[in-house]
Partner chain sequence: MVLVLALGDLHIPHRAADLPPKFKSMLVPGKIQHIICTGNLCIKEVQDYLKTLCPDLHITRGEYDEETRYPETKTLTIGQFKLGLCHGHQVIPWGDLDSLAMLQRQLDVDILVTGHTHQFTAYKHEGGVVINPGSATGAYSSITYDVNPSFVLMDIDGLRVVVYVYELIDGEVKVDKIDFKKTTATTHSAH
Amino acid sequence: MMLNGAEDEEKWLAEGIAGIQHNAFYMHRALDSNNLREALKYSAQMLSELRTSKLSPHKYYELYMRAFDELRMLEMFFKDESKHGVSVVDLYELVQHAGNILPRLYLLCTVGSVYIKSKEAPVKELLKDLVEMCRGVQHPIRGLFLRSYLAQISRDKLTDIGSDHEGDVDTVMDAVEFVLQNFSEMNKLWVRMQNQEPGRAREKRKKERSELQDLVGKNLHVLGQIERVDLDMYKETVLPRVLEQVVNCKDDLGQYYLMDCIIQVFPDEYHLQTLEALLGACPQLQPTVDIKTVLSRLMDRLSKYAASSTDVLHEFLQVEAFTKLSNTIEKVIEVQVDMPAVGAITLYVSLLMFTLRVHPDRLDYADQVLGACVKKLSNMPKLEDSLATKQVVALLRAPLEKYNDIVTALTLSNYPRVMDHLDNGTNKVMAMVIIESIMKNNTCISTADKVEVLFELIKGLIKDLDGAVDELDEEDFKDEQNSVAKLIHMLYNDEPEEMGKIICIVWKHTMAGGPKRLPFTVPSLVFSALRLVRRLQGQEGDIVGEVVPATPKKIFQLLSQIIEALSAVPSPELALRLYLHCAEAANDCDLEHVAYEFFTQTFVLYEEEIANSKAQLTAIHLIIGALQRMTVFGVENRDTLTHKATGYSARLLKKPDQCRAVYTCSHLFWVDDEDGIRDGERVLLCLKRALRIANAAQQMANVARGSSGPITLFVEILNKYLYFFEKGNQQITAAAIQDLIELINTEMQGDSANPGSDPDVFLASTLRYIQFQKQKGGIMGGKFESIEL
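Chain structure (the form predicted alone), given for this chain on its own:
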């Protein structure tokens, strides 16, 4: 059926176009021969094709444009009196004798435009006559196109009236009155279309009306182009009359389109000075009108107007634009009780954007908008509409993007309250946006109060909200927690007392996040605290502040608690590393007993929590490295710790691991500093013990695989011998090095299965180094001279 209907419409359109072309041919022939009577006859017959009711607005427009093009030719003929010999006054009377009303009125409008231009009659009377006569056509589509034609042909004449030096105020008012009356009649015809057919046809009619809306809007465009329509005339005449039509039509499509037309057509200055009247119409619109889009476009235009020049900003303050917009939005939301959440929130987003652009210095305005949004959100159930949620995120992002400074957003008391209305997932997304803003702009949060507010904002990342169990992808979770860890480094204050408060606040919130988050956030917190410790180096007394740790001792106490919580996760390897960092910081502060306690905790972790052999090897090397750098320990404490380290080294599971750990322990007894320990005998004992373990490893390899294992361990020990030999350890002699080289050569002869292997290359490189030292001469060359290769 739809296909047949479309085919029929195409057929009717083709017949109408053919009729127009046929009569236009004879009309042109009459125009060429200056035959007025024949021209009027065929033009009337041509225009009779526009009487059809079978076409949709889209198809009727095609037919109308064919006739319109022909009427332009006819108008040019009417202008030239020398061709037809009839005055414009007589011509105006003559065309009124056309048989049918629709062709008659088209011809009357055509002649009328010429009559106005000639100024042979009062403009007011002519305009009034034309607009009144057009009431004779009440069919909506035919009437709309007829009045559209009237507006189109009179358009240039009306704008000339506005700019003509001899056009007085009364003449301009006549032109304005004509356009307003034509607009009023067109609007009535347009609205009437919606009520012609009930049921399902109403949707079809709505679509057809959307196709015709520009015909009605043309009148407002004409008003906007009349130059002498100044602000006073607009305020006192134009806007009240147009708004009266908008409100009284009671049609949602009409009200939406016409409000949008008003906003787009007239100057921004006019909108600002008539803001109260324009906004006063908004609560009177139908509940189904998309008022959020109308107001959003108005605020967007006003924002751009404010940005165009700083000179206009005072006008916004004079008319109290923000207050009026805010009050209107409140009224609209109150009146439209069925407005969805997304509509209300969108209005607040637009108002906030307006505020940030026009009044960026008025944070109280921005906070007021956020507060109004909180009030609205509090009166509705939990947000489940994804579009509404997106708008809330847009509301929260606006201050961040405007100020590029989270510190400014933190001063908005209602900002966290808005975030509370987001679901858990969106809350996390917004928290990530906040952190990204801080990192991007390199923003430093420097007060404890602001840190407290900030961590309330990002609580979706640092703890599980409402006891919910997140089914979050592991990679996403890591990204989130790494972002929080980066954020902690952006919290800083030069004042030790304030920085101490910040650390305590972060620790409080971090502990609320549960064990799975601690491995990500604790290291950042520890290093932030250690940075404070190093700034406080040498201070023993308390700094003003009773609760906050502001001396190294107190901070180390807090650090011990923090790392202890981490070791209970369990994450012993990470806890061990952090204990060692704290021990080194205590060493720098010359706090021996504190450093000793951290090493004690390190060894406890090693004994009780680290069971994996590979992790044990890594841990023991870290312990040895840290212990070797310690300078604060007395003889007793140092001996105790080095004894522990060497003991654990010798008890590693794998012989090669034992060997490497033991020869590394040799560095604990020889520190190459001015005041460092230099116990050559104990160094030699470690290296000899490492040789025995290496030999045992070789024997075990021989038993297990039937051949001696690689000689890498021996070469590594040889390099340690060479290191201490160069450093001046009297216990390491050239003879001992010679013996070790011979031992390695013997072992290599016994294992000739892998020539060119890594141990061979390693040994060759070591021997080249010895040769280089021998050839260098001097004291060092003399020391190496007795070693034979």
Contents of the next structure:
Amino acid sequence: MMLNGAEDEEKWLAEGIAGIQHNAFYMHRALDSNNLREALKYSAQMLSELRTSKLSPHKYYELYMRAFDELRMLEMFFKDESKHGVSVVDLYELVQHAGNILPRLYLLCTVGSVYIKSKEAPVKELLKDLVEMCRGVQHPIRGLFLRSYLAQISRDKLTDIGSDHEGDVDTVMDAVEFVLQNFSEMNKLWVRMQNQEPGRAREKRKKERSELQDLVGKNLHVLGQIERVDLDMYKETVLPRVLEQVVNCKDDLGQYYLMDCIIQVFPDEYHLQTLEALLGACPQLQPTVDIKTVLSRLMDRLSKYAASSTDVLHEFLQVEAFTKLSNTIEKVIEVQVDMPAVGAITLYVSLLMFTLRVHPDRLDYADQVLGACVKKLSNMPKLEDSLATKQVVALLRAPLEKYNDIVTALTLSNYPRVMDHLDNGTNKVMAMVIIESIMKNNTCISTADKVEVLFELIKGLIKDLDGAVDELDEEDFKDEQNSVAKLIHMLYNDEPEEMGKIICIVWKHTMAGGPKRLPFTVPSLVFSALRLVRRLQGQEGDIVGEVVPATPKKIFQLLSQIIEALSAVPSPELALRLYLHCAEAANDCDLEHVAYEFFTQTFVLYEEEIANSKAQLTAIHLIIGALQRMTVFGVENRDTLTHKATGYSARLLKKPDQCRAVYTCSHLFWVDDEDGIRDGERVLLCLKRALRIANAAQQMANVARGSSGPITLFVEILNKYLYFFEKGNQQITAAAIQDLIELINTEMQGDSANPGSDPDVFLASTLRYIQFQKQKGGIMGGKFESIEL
Amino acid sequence: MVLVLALGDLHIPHRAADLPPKFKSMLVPGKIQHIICTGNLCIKEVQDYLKTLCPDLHITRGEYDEETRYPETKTLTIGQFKLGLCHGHQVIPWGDLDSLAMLQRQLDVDILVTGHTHQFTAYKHEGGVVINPGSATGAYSSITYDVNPSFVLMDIDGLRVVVYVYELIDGEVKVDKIDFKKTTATTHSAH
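So that was the form predicted alone. Now I'd like the form predicted together with the partner chain, please.
Every chain and every other molecule in the complex is listed next, the one we just looked at coming first.
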């Protein structure tokens, strides 16, 4: 009968409770006056309230509990023969005269409880009798509660049997049999509930059934608690019977609940030893059962069990747990053709987690799981479901997190294949995860092979994948590329040969990155190569053999290629800097031609590509600074390069820049080393040229703006004069310095510039310096003596 | 007592992935009042990191810096001291004390901090002190071989500054210190 409205239900419940209380009252009176007949009459009437079909399980339970409490009083009365004078055997007979079946059975069970405890009849017979008679009630809710009552009142007896290790094993079997039968019958009733009233009541039925599930599950708990149900009995009797019931009931709610119940109730040791049977049931379950959760929980429990001791681990291998689980999962996926992608992948994730926890050293197992996933993914269209994608990412993250060492994950041959099945966006996210893992753990990737695999994995970051039209946020793109740049520093091997190979492989992959990426990745690679050059310095690497060894020359050739690609982006400023670094490195390797070639490339870039004045000035500084330090050049080459450098300096756009660059060039002609060049004349030439430019700047300023120009230039030049004067350049005399000081003073006075301005302060500190040097005494003092302030 | 952190030439990500972990654990926010950075960070992420250590951050431009708008030189006054900051690739010959002294006179500072050579140095001379904090990451340099990661912490107290240099040598952090005292009424008359 359909229940209409909670209000009605409340009313009926209230009526039912009232009925129970009413009859209980009279029953109590009868008990007090030891009137068996009356007691039976009123208790039967009371129990009739439980015949209702109007209540939901939740409400029925309330009613049931009222009756249950009252029946306890009745039971106590039954137990005390002195009160009613009837033997329990006769009682058992007497109560069967109750009119309706439900009250009759409740009373029978109650007497039965007393009967069992009295030991006057074989327990087996009694239990069998009761469990079969309950068949008389086929209404699901009424039947479930009735059988639950039976289970309840027999529980003590079963515990006794279960813990009596002296007793007959047959007795134990009888007890087990009883519980199994009660369980089977209860399950059938429970399943039947779903099939009643199809249609709109379906969801409601499902909810109601969930409320009753523990009544059914209780039986399994009882089985779990019977001590003498050992592994053998479980294996031979209990599990097969339970599984039979589970599979045959063909009810998804029931199957899910019961499978989970089995896993939670019985010890992990049993599960391990009955793995085949337990797993064998899985493919036979209804397709709508959430088998992945069931299996996940099983694997989770087993993982924890494995962690408990090393002996246990041995068992896992012995029973071939991994293989069985793996096969079951394959079968389940095969059988449940409508299982969505996310379901299958989640199963693989659970299996992989299990494998990593239980068999961390078995990389082949892990690879196998990945392989199975690849196979599944290959048979599906490209993943679009974000949940499924998330699971694939979880699958890929698991080995990284477990091994903490990307290198191990790199050996899993199926790892890159799984990654291939991700969409481009997720692929890149995963690549970043991999790089993060390496950086966080400070992992060093030290062989060319592993670098190759790694770069295959992160190819989504290194280049544009097919069909990828990335509208990537600029910031994100920069972050990605900077990560790759940092990664390059983690690729290292002490052995120069191997390191050389690594560099080649990195270039092979990154050169395909295109103009967007090269400015980020090339510098890292170049410096990595320069570090290698430094290590090889001085080694004469012309060994005759099959493998041509890494030599500085070869590396410089590669570097030339790499930087050329960069400059073509176009990225001339960066390329110029890198060429200079290579020139300096070539200098240190005593390779004059190579160094000269790099300078040539530098100058070509300067002339053709660097147009911005500020950029030019910086470039000039870098060129002069590097050239100044070169020791490898012969006179001719050096002259050519210095001539070029000074030429560029003199042709800078702004006069002040020109002036500064030119006086800086003076250092090209004076190196403070033992074999260094010391061309006093050319130094002076530079300084004089700078002075002329400063003068010109001064005049231009007067004309153009009516103000004075950059007087500070003169002070700078003065300081340079002092520098070379101190170093012992004969061409620079005290008189010249004197003149310059006077010139500056004149300019300052003529200038309406305020005191305390920069040139003023600079001059003051310079003069202070001269004073300080004069006071030094000795040679230095002598030199400075003739300068009058 | 005012703590000033001086560091530079990190060259992240071109020549190094990150600061050494031992340095990172020492550099804790809230302990330092000023940071002066010679340049060549090179990317914004490094600037952001330094900002978390101390909001008063001063940076000059290195030739590899992504941000091209950092100034070529910078001066600031902390307590009784005037400090000057410059990357140093502009001062040739690179690392030459006399040329650096010229810059010091030009900027009119007591303490000049420059980088570029990746080699820690601290010179005392007439005009004051010239300090190079080296490379905080131990980055490759064409000028210096075997660069050890290093940075400098200055403790400015009245007319005295103690310069602590932290160097990572063979995996251990070694500390050294140098004392400087400024003589009063020497320079910097604002006339």
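Numbering follows the first chain given and starts at 1. The shown structure was predicted, so the numbers you read here are calculated from the model rather than taken from an experiment. Under this definition, the rigid core comprises the largest set of C-alpha atoms superposing within 1.5 Å between the forms.
Checking Y26, N729, T237, P267 against the motion between the two forms, you find the hinge between the rigid parts at P267. Two rigid parts make up the chain, and between the two forms the smaller of them rotates against the larger by 10 degrees on C-alpha superposition. On the core-superposed pair, the CA position of S87 changes by 8.1 Å between the two forms.
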